[in-house]
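First, one chain by itself: the form predicted alone, in structure tokens.
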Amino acid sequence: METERILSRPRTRRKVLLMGRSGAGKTSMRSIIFANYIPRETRRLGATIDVEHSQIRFLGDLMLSLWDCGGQDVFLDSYLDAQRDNIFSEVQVLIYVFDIMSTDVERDVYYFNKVIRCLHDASADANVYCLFHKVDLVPEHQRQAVFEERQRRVKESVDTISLKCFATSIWDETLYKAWSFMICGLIPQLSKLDDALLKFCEISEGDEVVLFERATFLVISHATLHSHSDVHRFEKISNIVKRFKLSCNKNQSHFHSLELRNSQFLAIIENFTSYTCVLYVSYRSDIQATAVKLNIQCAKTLFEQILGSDMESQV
């Protein structure tokens, strides 16, 4: 039965190290993803100890084995050293946190430098991410100049690797843009999503449709037909509609649907596949709710099987 089979595959596993010294905002940001957090909640979030090991299950057959490491001193140092094979051995991701208001920029990138070193030498091919955060407190006008500043300094000190860096703030869109690239980079045959969601958009007669996983309301994949002067649509969308839904939970209801129609456009978000929730766009006048819910349903078959043989094909 479909069922027997999709629980007795097994699942792809992606070590990703999340890093980066005391006070940067590492907790916060995997709660605010991974445990449903809101912004605010956080400040009550201690120091983290060592390191906390967190299994999350993304889109039902990949693993994400989320090690949260302390930034203390005396942690970093013991990871550099005493346990570094076990920190740095088979990890597919390494996220490094920098504090952007941070005075001590020399020891942050001190310490970032040591933990390339460690990461080379035993996962030479790991994908390495830096998020410059809080930039909520960089005045405005400022912000794009001192990330670009932290952004030069940190990769003149690593000019042998690739790495890719963002800035974010947990009050904003920046984040799920950050987190959404970082494990999109970890779904075995993206392009077969991109190219399914692609067609089912054109066939559709949408103007846009985009993928999110239900439980983080990351974006997976998009389609778009038409440009938007908003780059950062999908992430302010993904934040607002998982507040709606912890607001549902809270009142004991449950998240199936929205739909907004207006002379402009008429946008719908369903659940869509097991793990996933889908936004479809029209800005046609004349298009039909009802027909663009019956297509949904549709497609739900086929994007249950690109997403359960992306995941087979790499155990």
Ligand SMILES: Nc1nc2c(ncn2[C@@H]2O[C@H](COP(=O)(O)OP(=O)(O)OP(=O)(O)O)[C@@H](O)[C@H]2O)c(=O)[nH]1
Second form
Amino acid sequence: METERILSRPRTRRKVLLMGRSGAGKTSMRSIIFANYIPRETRRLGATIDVEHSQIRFLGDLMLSLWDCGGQDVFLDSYLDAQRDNIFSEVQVLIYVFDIMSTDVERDVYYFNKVIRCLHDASADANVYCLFHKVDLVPEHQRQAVFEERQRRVKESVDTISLKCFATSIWDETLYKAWSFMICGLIPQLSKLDDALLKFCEISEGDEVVLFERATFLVISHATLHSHSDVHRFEKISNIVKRFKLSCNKNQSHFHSLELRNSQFLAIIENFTSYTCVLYVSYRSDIQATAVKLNIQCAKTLFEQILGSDMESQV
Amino acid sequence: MDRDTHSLKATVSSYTKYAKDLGPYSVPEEEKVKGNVITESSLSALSQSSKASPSSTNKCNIALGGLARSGKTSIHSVIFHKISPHETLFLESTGRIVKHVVSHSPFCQLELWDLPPELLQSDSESSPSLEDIVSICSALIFVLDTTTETPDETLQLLHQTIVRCYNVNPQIHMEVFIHKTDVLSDEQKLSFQREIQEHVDGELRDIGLDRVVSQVSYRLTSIFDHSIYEAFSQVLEKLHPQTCLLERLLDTFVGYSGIENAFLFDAVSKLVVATDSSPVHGNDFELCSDMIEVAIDISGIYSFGNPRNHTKEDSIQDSHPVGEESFILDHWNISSSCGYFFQDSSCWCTIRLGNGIVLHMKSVGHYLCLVLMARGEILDSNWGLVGYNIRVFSECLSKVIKSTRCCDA
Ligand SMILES: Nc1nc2c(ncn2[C@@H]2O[C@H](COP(=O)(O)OP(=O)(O)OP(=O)(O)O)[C@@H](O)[C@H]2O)c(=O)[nH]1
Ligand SMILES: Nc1nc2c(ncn2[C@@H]2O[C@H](COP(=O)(O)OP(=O)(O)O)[C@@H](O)[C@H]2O)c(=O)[nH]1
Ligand SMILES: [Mg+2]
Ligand SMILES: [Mg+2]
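Any chance you could show the form predicted in complex with the ligand after that form predicted alone?
Starting with the chain above, the whole complex follows.
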């Protein structure tokens, strides 16, 4: 099973820079999303020295080259100067992390500005995302206001480029929301996936079908036939299932599938293609779980094809 | 257990009827069922015995004491109010006695007294006094902060509190929660516990209170992992007169259904009410309780999504906290979404793991749910039987609950 995955080499490489001042939480985030840390374990992380590179295979065909850039001033100064070409060339995504509790906003913005300027010179097309991190430390009723205020200051300082901002915390689903959004933008087959998923949802008489990347449990795509009042539900499910997966790992096992039913709905989570999991939800009480599972099996080949198709088209 | 052919026949036919309703499950052949179905009569003997014990009353008073910022309010907020551990950062210090009334399942009817630190000081003149409260409590949980900067003062207070509690209520269970252990390594935890226990035991013996030594239990806890749930479950199991009976019910259930472990959870708090007596491996406990959480969370999202059915979220109303003179009374109500979830007795969840183990959860009414662990191949050929046995189990459980209610009245 594993050999098959290794044989098909990923063709799409993406360079992702993770920057921000020391202690902002960069290494914590990536450890939770990509290295199966639980939030509590991030307390043991030490400051990152210089740049830590990691190669992350995502959905089989996409290779993320993640540069976690240690944020102490000496390192930042060096990125902006001596290492400038190496760091900022051929960047597709810059993720800039601010500690929302920071007391030195002035200096945060100063560095951010310099980084943006270097990025603009070397990789003008890169997407820039700003994460205002550790929102859990702000009392809930103030969160929105603090976030907007910080966002305004950062945006004012670089009015030439468009920024997408998120308020995040390692303690809840906001982390998954931000990362799902940022990573999804890199998937070339996204619109094809969306279409296929919608079709699958209709054929299998589901009300909602969601596709997750299997290792990170980031949301890739979803098909929704009825509007649902909870707009944060996908990242919540990412967070819920990922936590449970880690709990299984602790028990020397791994999560395989879930089936949940009450008088209102049926939900099934199963491994889908080699790199994805699928969540199927139906509100109909006459839907048979076995039939749904059979449908999921049948759809597999099609989705494997879509996820692998980018490879052929680029050859 | 009697297995005469007559009763077997009756159960097989009713079981087959049930299996048909289950739909997706395969219907096993009749011979697999032989001798495996729990008969009403085999369990009724057990539920009878509970009627015999008139002392079975469900309401438990538990006092929570300790120094300021030791984590008392955090503990019950995390377990019973479902706030996330990291949110306890915002808790303000508790200036008065607060009584929290917890009424979940019939086995989780508690009155928790969150005591302000001053009350434990010997010169405290507040009314009600520590003695007043402890005299009605079946347990006192002393929360001891391992990160404290004043360990001597803490130990001194612990010793003094134990003696005072024992003097007014010699029956009281004293539970020392050695708390915030998430900051310690495994060796540190054990040496901490050993040190504290030796110290307290020594002091108690010095003043001739040898018999109190066995009344004090020590548990390592943290709200950031599962340890707080295990510790609190153990306290509850100790206080409940029905624990033994429930354990026997579960043993019978497990034996007859070919499964490995069965846990009965108070679904809302995720505290374990009872387990069967076979050994529990490693983190199985935690896994089962995490499973309940997954089921609650996903149900919370999709139970109200159904466009064809307008179940209003606010159908369960919250009652307002009632203020009283000498202390604050906090009536906490089960939040609407998970409240709905556990009143829905048709709810079940199955999770399959890579190692062939299957977890199956079924709500059995009264805010209780049963979680089973079994090998997949065994469960998959016996779903109908297990389903039937779960039903018999829930009926017996209802009888136990009813009979204890009668005793209370
Ligand atoms: N409260 C809270 N703490 C966080 C959060 N994210 C990270 N932390 C904590 O912040 C501290 C620093 O995190 P790191 O990930 O090491 O910071 P970094 O940005 O990698 O720092 P450098 O490597 O020096 O650049 C750790 O102790 C984390 O536990 C969050 O969302 N909320
Ligand atoms: N590290 C850690 N901190 C905890 C734990 N339990 C509580 N705390 C923290 O201890 C502080 C005081 O808690 P609180 O419940 O108000 O203490 P109380 O005065 O005894 O009621 C809070 O900031 C909590 O976040 C724990 O298990 N581990
Ligand atoms: Mg780092
Ligand atoms: Mg308090």
